[in-house]
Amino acid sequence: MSEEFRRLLSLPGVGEATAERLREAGYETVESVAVASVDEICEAVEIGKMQARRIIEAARKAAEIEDFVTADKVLEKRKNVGWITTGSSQLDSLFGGGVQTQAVTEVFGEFGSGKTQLAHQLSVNVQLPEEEGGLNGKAIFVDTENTFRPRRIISMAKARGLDPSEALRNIFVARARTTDRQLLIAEKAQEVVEKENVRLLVFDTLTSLFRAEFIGRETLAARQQKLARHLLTLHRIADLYNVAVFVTNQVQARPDLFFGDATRPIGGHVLGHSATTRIYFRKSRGNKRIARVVDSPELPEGESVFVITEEGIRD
């Protein structure tokens, strides 16, 4: 049962079966439940106006939503941003000092442009101490295209110094096989953050599952409106716990380009808007992959170069 869910069974004439239904209607928290109307609560869970106004008045009392708060309080939250490594000085330099908490990553590329061995690198690295570049915590790690190999955590655990069988032991694995799938993950996953010390939550690939779902122009709608759900999950668990939230990106080709890099990321205004900071990985010569900023609320356009090597990820 995830917390939201307890959040909801906590208002007054809310029991399981009002829950659910809330919840399969799209009132899935109870912020949601505060700023619905009567009518759409009657509509939704089949009551009478009377209770479904006490349900609004109790989830408005419950959310405590403070509407404004001054920027030095802002700041002060800032100040417990913590920072991940990738292994690469020149890769860190590019990320502001690493992947941070309390934002989503985006890192887009095509295949074999190193996404997704930076994260299993961010894995490893996040069970180093602070002084190290890590966040002596855990990692989440949900796997969409079967693409986590517990034998590179192995060779990357070694090459930091760091006991094998103990860093596998603290990297939690979710297999998703469908969207729906993926989004119960999201939010079992934010179980599993409150009772673990878990630091890192990487989804590898983000968009893969919804784009072999979704098929056709007339699905777009239901997709990104999906998809949109599941990043607010993502964000919630960044801000609520302080997490760092990596997600790999796949691209597409524009065969109407016939000038410049002719590829963009899957998930479109949805997730480029969503994402904290968005970085385009792409290959170069030999095992050299050159990384650039896309977007980012506060680091400045620029590129680096870095390589991949048995080790990991290296300058």
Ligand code: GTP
Given for the second form:
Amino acid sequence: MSEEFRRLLSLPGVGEATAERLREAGYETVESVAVASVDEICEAVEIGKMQARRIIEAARKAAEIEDFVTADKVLEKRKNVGWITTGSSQLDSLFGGGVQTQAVTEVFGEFGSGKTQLAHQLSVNVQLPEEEGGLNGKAIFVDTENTFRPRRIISMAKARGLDPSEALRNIFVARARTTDRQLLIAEKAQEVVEKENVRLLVFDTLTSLFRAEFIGRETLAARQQKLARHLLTLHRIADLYNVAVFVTNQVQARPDLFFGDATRPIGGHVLGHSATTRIYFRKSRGNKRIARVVDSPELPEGESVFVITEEGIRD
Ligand code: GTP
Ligand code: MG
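Write the structure block of the form predicted together with the named molecule for the protein whose form predicted on its own appears above.
Let's see the whole complex now, leading with the same chain.
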């Protein structure tokens, strides 16, 4: 019996038959039940609304989703928010002072737009002292496309006056090859975060394996559900440990659109509403790139230009 299944079974009102039906309907974890609607659970398990509501409430408790807190506590917690510089002051202002802790930041854009470069740069910059735009911390880099380059870390670290070997030792790299693995790594990341002074968690590219594994319209619901569950874990880590979660996302061409950007981030709405801050990258001339804020609750809409140089991301 899997750990997840055991957790489902431990919910009051969930017996073996119910747990089995939940699992068959795609609710494999307590978290997925916690974010489900009453109607969805009713339909999945063929039980009454009352019982479904009870199960969801129990799942929410078990998933340790926070209850209401007073606003002064929120303010208290926000005081601990830290920022990691991107290397470009213009880009930093666009991000609201850099990439924030206690938040999930998503950068999406076409190939070669600089998403992986920024992921490398942040893994270096998080190690800088606070007065230089860092958090004196370590990074976890989850690589789903085999594009992590230690050599690039070395050049970027040297350019910021860091000891390159030490910079490499401060980055924990994990290679994810399947979405199952990716979700597991996220859970494991929590353990590393607890032990080490990790202040940045990178997923580059968050959605590529989901895109590869879930093909065709009929798999869309399952994909979104799994992605939502994954993001719940990431938000929890960001929140609980005051970590900056930075994820990258590709765009899919939309041949059905004639106006505006003929591109759309993979993951659609789930990711759209789940990321705290979303920035869209596009290529410009040469090594120039343009970044734009997309529907952020805190940041004003705007654009900024940055360059990718030998030394890394710069104004
Ligand atoms: P996909 O992952 O394919 O979607 O693209 P991406 O957005 O991750 O692009 P990435 O960050 O890999 O950007 C690639 C660009 O960064 C290249 O086109 C180069 O212009 C630049 N670049 C990458 N490595 C170096 C380097 O070592 N030196 C310099 N000067 N530029 C680099
Ligand atoms: Mg990339």
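All figures in this text were calculated on a predicted structure; none of them were measured in a lab. Residue numbers count along the first chain shown, from 1. Basically, rigid core = biggest C-alpha set you can superpose within 1.5 Å across the two forms.
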item	value
Core-aligned CA displacement of residue 53 at least 2 Å between these two forms	yes
Core-aligned C-alpha movement of residue 17 between these two forms, 2 Å or more	yes
Large Cα shift (2 Å or above) at residue 27 between these two forms, core-fitted	yes
